[in-house]
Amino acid sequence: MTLEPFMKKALKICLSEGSSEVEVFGSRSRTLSLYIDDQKIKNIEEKMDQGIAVRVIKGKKVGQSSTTIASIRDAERCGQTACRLADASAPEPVMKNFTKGSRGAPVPNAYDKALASMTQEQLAQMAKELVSAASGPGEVKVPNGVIRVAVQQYMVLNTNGAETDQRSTLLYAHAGAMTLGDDPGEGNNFAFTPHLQFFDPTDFGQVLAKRAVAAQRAEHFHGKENLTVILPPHELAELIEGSAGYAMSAENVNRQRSPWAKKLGEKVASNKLTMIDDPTAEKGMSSCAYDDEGTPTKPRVLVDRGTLKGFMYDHYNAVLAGTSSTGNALRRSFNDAQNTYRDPLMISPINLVVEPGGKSLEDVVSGVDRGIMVDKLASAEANPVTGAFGLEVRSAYLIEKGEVKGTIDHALLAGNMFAALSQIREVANDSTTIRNCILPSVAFDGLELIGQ
């Protein structure tokens, strides 16, 4: 049985128990998770889901509810726990309806047959190519990772006449390497993609050998000095999202805990960063004709060269603030397909890129007197009010004169994001997809590395 009967049967038994608006969103994915334990295959899983999130409007009030589905009857006592958690709730003064069914454009590529059919013995090969590929001459091992594709459906329904059924694929990948001897180096590699033609085992464990090498060889940083850093995708994503990302989102703008609250149509960053969020993109973790309440998405500048464009809303943070939906409110994850429907709905970017510059990786590093290029960092966190950070750097390249002249560790990396990205020296044109942002290595001057 497919999604539709389950979800109509709860819309319908929330309408019988008085409620006045209702919406139903449904997921049901298949996944395929092969997990490596010291360099060999551990073991590999399969898991089929499904299930529904119920969330109705009934007397001013508002309640919600969220099942695994088995049998109609899951979806029955979902719809009437949503009416019963509605009823015991406070009433809701802002939230008078859903958002209303209109139709979307179309979205290229977001479902990789290639990926939706993969079957346990090609994924065991991927995972052997890519050992095989990190151990190299033997000097590194792979102590852990993962493996996950999936194939997944999203579907909305509700009473304002929203009817949306999606489908995408995923491949996630993340695996640690480590040097053989007394004094091993660590590395790291992550993969995100939709389609199976963008992802190379053999190249991923290349990359995973090399960044544990070089953190085996970097020797102790000594000193306190300001100078040029650039961040690689893999570790400025989550930086990029947790400041700028947290910046416009609109239920911070409308808590007054963003600090670009106030400064729409002002220079908030450098004139070499524009930012678009980009629901069409081909390499898109999330890329959607629909987000998860139902609302169409399109392609929206939210900063041009430097200067803010636009925020990111919700159905809820939109009536709040007297405007409409961009269709950002999303409960998906970008590594994992599984309870979908559990997730609670959460403004994000549905793919958020930050457009390239015009110079090769190699290029910026040759344009650098003195700086770091990182490898790694312990955790790429800042505080999203501030954006005041302090990052542990566990490897990267020194460079001299634009040459890389080794590695270090046991450096700080302190700075401000917001701050930062006013300070850009030149964006790379190397995007790479890392989560729900495709991005490039980006070079920052004016940071602080601290030594011992």
Second form
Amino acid sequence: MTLEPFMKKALKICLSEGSSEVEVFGSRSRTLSLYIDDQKIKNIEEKMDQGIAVRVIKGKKVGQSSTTIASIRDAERCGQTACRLADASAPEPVMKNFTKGSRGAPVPNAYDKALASMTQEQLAQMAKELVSAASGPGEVKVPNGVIRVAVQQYMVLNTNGAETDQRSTLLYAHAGAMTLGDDPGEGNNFAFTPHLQFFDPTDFGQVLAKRAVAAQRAEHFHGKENLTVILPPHELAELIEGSAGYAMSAENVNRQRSPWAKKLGEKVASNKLTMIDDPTAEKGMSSCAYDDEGTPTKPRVLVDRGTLKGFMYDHYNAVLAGTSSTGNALRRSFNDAQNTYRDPLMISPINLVVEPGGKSLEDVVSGVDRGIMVDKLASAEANPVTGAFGLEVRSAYLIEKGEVKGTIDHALLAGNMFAALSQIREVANDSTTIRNCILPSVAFDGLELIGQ
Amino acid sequence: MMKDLLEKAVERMRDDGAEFCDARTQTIDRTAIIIVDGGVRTLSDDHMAGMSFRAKVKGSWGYATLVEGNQQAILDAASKAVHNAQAGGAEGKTIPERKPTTGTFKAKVKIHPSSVPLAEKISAVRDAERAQRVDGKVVNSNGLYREEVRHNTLVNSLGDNLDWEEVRTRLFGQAVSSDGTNTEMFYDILDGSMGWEVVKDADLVSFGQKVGREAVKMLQAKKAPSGLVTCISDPYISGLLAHEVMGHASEADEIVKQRSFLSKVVGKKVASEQITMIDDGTVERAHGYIPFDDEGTPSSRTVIIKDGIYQGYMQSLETAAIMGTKPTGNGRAQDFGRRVWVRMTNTFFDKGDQKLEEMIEDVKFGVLTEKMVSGMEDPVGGGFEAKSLRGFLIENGKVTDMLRSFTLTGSALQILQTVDAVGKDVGLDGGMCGKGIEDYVPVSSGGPYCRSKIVLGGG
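Same protein, different state: after the form predicted on its own, show the form predicted together with its partner chain.
Up next: the whole complex, starting with the chain shown before.
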């Protein structure tokens, strides 16, 4: 059975209880997850999930509720609960309706039939190839990892004409490798793709092993100096999204939490930085024709050669700011299809694309007099409000006069992400999908590295 | 009715070849209230219900999870769990028999959140939010309330047959301040495995005023010094050291595969003799309290380090079988749709005997931390990374300038060896703990004020 009857039932109940406007979001998914533990297949899991989220406007008040769906009674109860919450709430001056329905948005290539029909046995074979590629040369083992494939369906139905039904697939892999023997080094690798053809378990395993071996050879960094730092896509994505993404969210702009709130049209970054939100990207994890409110999405330049060109809006913040939603209201996640209906609507880039530069990563490295190329950080996060960061470097290549001279660890990388965006030395052309970003390695000048 | 089905599912999994299996149902009900700048931004209720079937065949596990289905669908899912385990094909140890636990257990709360009118809850959150606006420099005020009630039912092939309830309540206040040039943030939290009393017993106006006032003060904060300094970590940051580095590396699933820097240290000195560290799921009212883990094992108190000497690990059913010891009640899952593995509960350093003032008096130059932003585990390397929300400079035995957010880092074992003073009061900080970047379970971490040498930077 599809979700449609449940969604229609919830909508009908809400109208019968006096709601003037109703929005129902529905999601269904089948997820297959395989966990690797100490080189072996530890868990294989199959999860079937479906649920809805209801928002109502009733007497100028808003209420919302979500539920897993096992029966029509769940849909009724969910609608009634949303109405009950609206009754108890305070008048909401902003929300007068939900997104106006529209049709015809270009449908991105976000569904892969081969991925959607994967079996446990195929997943197990993939895991064996990954482990074999990593541990084959005999230097490392794979103590932990996950490969997850999912097929998901998202639907939106509202009383303002929105009626969307989209399907997509995802493959997410994350594994760690550690060198054998005392004082092991650890490396990690990630894969995010909506298409099976873009995931090569052998290549994934080889990269994993290389990173672990490099980490094992690292020497502790001593002293304190300012130098050039190259951040790879797998560490840069969260830093960019957590700072620039936060600053471009209209929720933070409207609430004056964004440091870029009053900088539209102004320089916020180096000329070398251009960022586009591209919901049509074939390799993007969240590509969609409509967001999770039913607003059509479209490619938008957010930062053009360092100049801030626009913010990302959902329906609420668009009304608050007197503009239109840009289709950036999402519930979905880039690595998990379960319980999407329970996740709150958040403003998010669909696929945040950092435009690649003209140089290869090797050429970028060769232009650095003294610096590091980070391989692994403890966690890649900056303070979203201030941009400040202090990041533990767990493995990085030391660069001297354009050449890699071994690896270092036990160092703290300090700086400010908003300032760093104006100190971009070079943007490489090695674009990779990480989370909901598609971005290359970027070299920043003048960051501080502190050793023990 | 549902219990009968779970029992049949267990029977089916046994018949299909599972050496061990369990069947669980779970409902999770949450109410959330978010008030931002005086307006109700979110008022939501979330209900989640589902079933999980888990089978072990040798060393591999199979799971099948459903949110709907009749008896046939449930039994098919049970068979699928066994099939999935068989597809794994790893070798493993048999989980030994034990005395079964049965019964029904209600959460021990004074005021069950379900008994409190929604209007009263909204009013309380509004009070906590409104009070933050103490100054024109508070540009954004937030009150976030969340209650969660979980009902768990578990039947397994060991004979455990359990129903239990967990209740958690949380109020979060966060103010953002700005002077036109700088922007800063401060927060405070009330929470625990408790009911509405968490909010009812608090002075919400004082709570909110403090959040607003401190956010404004932070606009004057200075950059923290960088390099190796004497640091007095507050209960939040002490807790991160206990939880993120020593705790995650003491989860026995990391030990059995030698993915922990603490794999071979039982009986060895790993810290200053002033350090005792504990994981204790029985601390009632703490955020990580659980009567049973998600395998039906009663929670327990595990002494991990005693007087600087390493004692032992946190265990699930499987890791205890592999290591030939008893499970400690640390087999936990985010929800019925996620895997069970070894997770912490309430993890903390135990109290010492010093007053904070005495610890400060002895410091010529150093830093006192206040509150955390985040931390990250490193079970392989034993590296510590924590972000402090703010801190204070200590000069010649006195607290002087306020410091804005900074990062603390270094080798956990080296830091713990340098601990020379431990405070006499333990504080616990509730939160959600992921392993890697997913599988979030409610925990708390904490400890007393601890004085050590740590590398600082950032800000």
